[in-house]
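Only one chain comes next, encoded as structure tokens, the form predicted on its own.
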Amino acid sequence: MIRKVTAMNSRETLMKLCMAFGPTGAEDKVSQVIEEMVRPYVDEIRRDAMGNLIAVKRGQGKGKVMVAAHMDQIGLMVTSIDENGFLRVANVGGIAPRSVLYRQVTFENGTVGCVGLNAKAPSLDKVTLEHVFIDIGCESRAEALEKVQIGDTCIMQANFLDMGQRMSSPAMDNRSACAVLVEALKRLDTPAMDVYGVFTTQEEVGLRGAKTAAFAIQPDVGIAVDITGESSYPEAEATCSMKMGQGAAVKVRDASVFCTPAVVRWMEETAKEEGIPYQREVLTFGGTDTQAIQLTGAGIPAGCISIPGRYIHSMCETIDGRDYEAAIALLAALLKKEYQH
């Protein structure tokens, strides 16, 4: 018997997969979580040479529709260790030196440590990863190799803050996406067309994932999920239009694509007759999983849903939690119709 879908379901399942461990090259964790998760929803489910989880769930028409949610988040990982224990980083995804620093780690095998600064650093405006190190608590690098490798890689340490309407996560970014991903999934019945829920690695790399996973499935039509930036705070630059609270967003275009105009209408057609709330969204800045899926093989018509927040690639990005349901509502509603050109 499936249980009743709710919001505060919806919300659980943020937070668990937010707390779930999955930097880029090591979603494994992540990945197990979400298969628990989706595997009574869906017809199949497997695991590609990338490590992209692809949950299948059949159509009563013709066609494939993919949809693509990053499971990896930002982090840092070991380059060297000193004599005297100290681990130097080097990024993994786009991370800010400052916003790391005297910050709490997780590693996969359950080593935390510390985030430090060389006491002979510069201004925190110039201060680069060269200038930080992990502090595990050894006094020596054997001890350190006792607890951790070359090429480990760390998380911030794992989170998630309710603040009533407005969520908070170091992995906010793509967890959210994640979670709306599962839980369309879950509100599906029989789909218009064949549904590749594709939970894709190594985003925050190059989108690394999703060209793989759309090259493979050849859809026809691609949907990417993803948070994306707004403007509602304290003297925020006008970047972009778009504000937490008023609904998805529906991408019209960022720094590496420009949506396919026919499957921008279908998302805002449906979402009007659906009464779901939502806002365009035009970036100068970022990408998606959108663009790899777009240039596949001869081109595959994509857009791409997104989810507004604030603080993106900090520890503590923030999204709205009526944003996040009426990106679910928008994405259940869509798999639900038919994509015509």
Second form
Amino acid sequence: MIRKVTAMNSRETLMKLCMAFGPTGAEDKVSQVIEEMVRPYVDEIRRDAMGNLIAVKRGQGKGKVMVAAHMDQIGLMVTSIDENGFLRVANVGGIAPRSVLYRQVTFENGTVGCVGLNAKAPSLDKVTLEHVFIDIGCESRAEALEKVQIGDTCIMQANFLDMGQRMSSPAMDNRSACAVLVEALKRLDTPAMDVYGVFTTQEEVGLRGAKTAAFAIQPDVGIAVDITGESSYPEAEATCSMKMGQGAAVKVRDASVFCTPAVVRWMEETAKEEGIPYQREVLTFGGTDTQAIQLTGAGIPAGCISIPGRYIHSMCETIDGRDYEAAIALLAALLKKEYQH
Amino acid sequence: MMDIKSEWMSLCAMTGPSGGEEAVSRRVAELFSAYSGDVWTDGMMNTYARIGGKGPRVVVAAHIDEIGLMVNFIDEDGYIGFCQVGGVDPRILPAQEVIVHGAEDLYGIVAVKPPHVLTPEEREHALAMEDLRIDLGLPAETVREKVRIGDYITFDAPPVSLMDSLVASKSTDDRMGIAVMLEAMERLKGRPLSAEVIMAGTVQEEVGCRGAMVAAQALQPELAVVLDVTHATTPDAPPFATVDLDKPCVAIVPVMHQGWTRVLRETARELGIEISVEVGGRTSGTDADEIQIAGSGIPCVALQVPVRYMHTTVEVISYDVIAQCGQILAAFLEKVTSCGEVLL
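Could you present the same protein in the form predicted together with its partner chain, rather than the form predicted on its own shown above?
Once more the chain from above appears, this time first in line as the rest of the complex follows.
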């Protein structure tokens, strides 16, 4: 197949997005990277007050579909700096303290540091963020303040591990879904509905960006794209039926939402028609932008395409390329069609 | 005249776990149609009936969903693992009869070890939900053919009439609210009602008042009356946490509007109906928690019916109290306009 020489393939898109900076509340940088990627493929791009990036591709007047992929990632925010220049931090989004220990971190201005642990901290299972600090190589508060301010948020050092079929990155949640949306937007010719591709902010702290975006757009149907759990690694909970490599997951429910049954059927039928591998998803924890869309105004039919992943909210969130490609194919196929309930 | 009690008991027999209320919602619409020419259902399956005039808009809300379970995996032998839909107490599950809503409705039981083979430790503790399985008595391949991840599971527990006017059912919480609405509409039939009243059977209350949130945003009423259950006295419950089974109850919590709550209590007194009061310091655990802060804010009151054994398959309620609440609701709705000058 001949492609524009400048066009990235889907894996390059994913890698580039995983390397971008964008913790909750500071999504500007990743938002700019995405804007550059999608600009040639859409009719209009705008940002709202929450920092959501909204890319619109006009359709054939069959209504509006909103697709939400959150671009924020979990991180650590500086709460105080001690006299020796060590930073104390609070979590931004759900971070398990033991998963950040002895990791490298990056701030938006390029400052880097290491996550250290108080010498007399309790055992690992009892460690909280109060026992943790960031060492940015300074000897005094004054020196540290030249690099970092109270309220700055850092991310775990950006990284992308290409293991062949599978890929790992601390930002896979949710840049893999952003990449799915970018790739699906690239494959749109003349969609039936107006497509509002929304790269949302602040999902990790309560689905906040998607809420205002859905309120403003008032779509006829909403689709969230996100990552979910899976259970094919050692001692994984048998109570989770999703398996890596078995296709895109069509969400039935998570802790935040019961997907609109008609949307679930629409997704399953489309996957079957197009021969796209998929699995049904029941996740007993976690929330997604699906809820924010569904509960907007008088209620909006909403569903979610998920990518099964391992070690979510750790520094090595891992997904399978086959599931990633299946999610792109499913989203692209849905966006070609009209939603009828 | 509709036999409201028996219609309500049939409604309680239907299955409608949170997010899967479609059938119940349709039936509620049919029941509402006996009293209103303006009945509709929204995209989340909330069902509405409009009665009354062009006065202030009042929404009366009761949720029609029930707690249940959902298939989240099928093991090699065809036993079904499940998670909860709403707050299900795992202690009530062993040996429970259930229906798995697969390609067809399949009867099953929650598998349980006989006491003879329990270890002493196992005897001391209730099982966790993730350790329980449902046995359909079918070969594993048949289970996999007929049951999918995400299928609902409900309790196979038809409602039972007890002595006096007591009824035990799996979905008393909160379909009793629909009976209260029907009782009120029966009393209001043919009488002038100036308030624009919208009766709302809401969905997904048990998982976070999601239907009511959307209903309130769409309807933007000037006042909301929430009908829900509260805890009736049982032999083992502390008296300060419960109220009498045989009296309607009014909730006094910060979520509820003080002025309108006063009017509701006065209404009961004028009718000569003795009520209990339930007092709380935070949210109410009812649809009012979301309705109160929808849009630019909506004053709420709560009229409650006490229930024993809430969130079990035998939620016991007094139908006499349901009927009394219908009487109070009707009189309150008639009063809304005359109080309006002070409160609206």
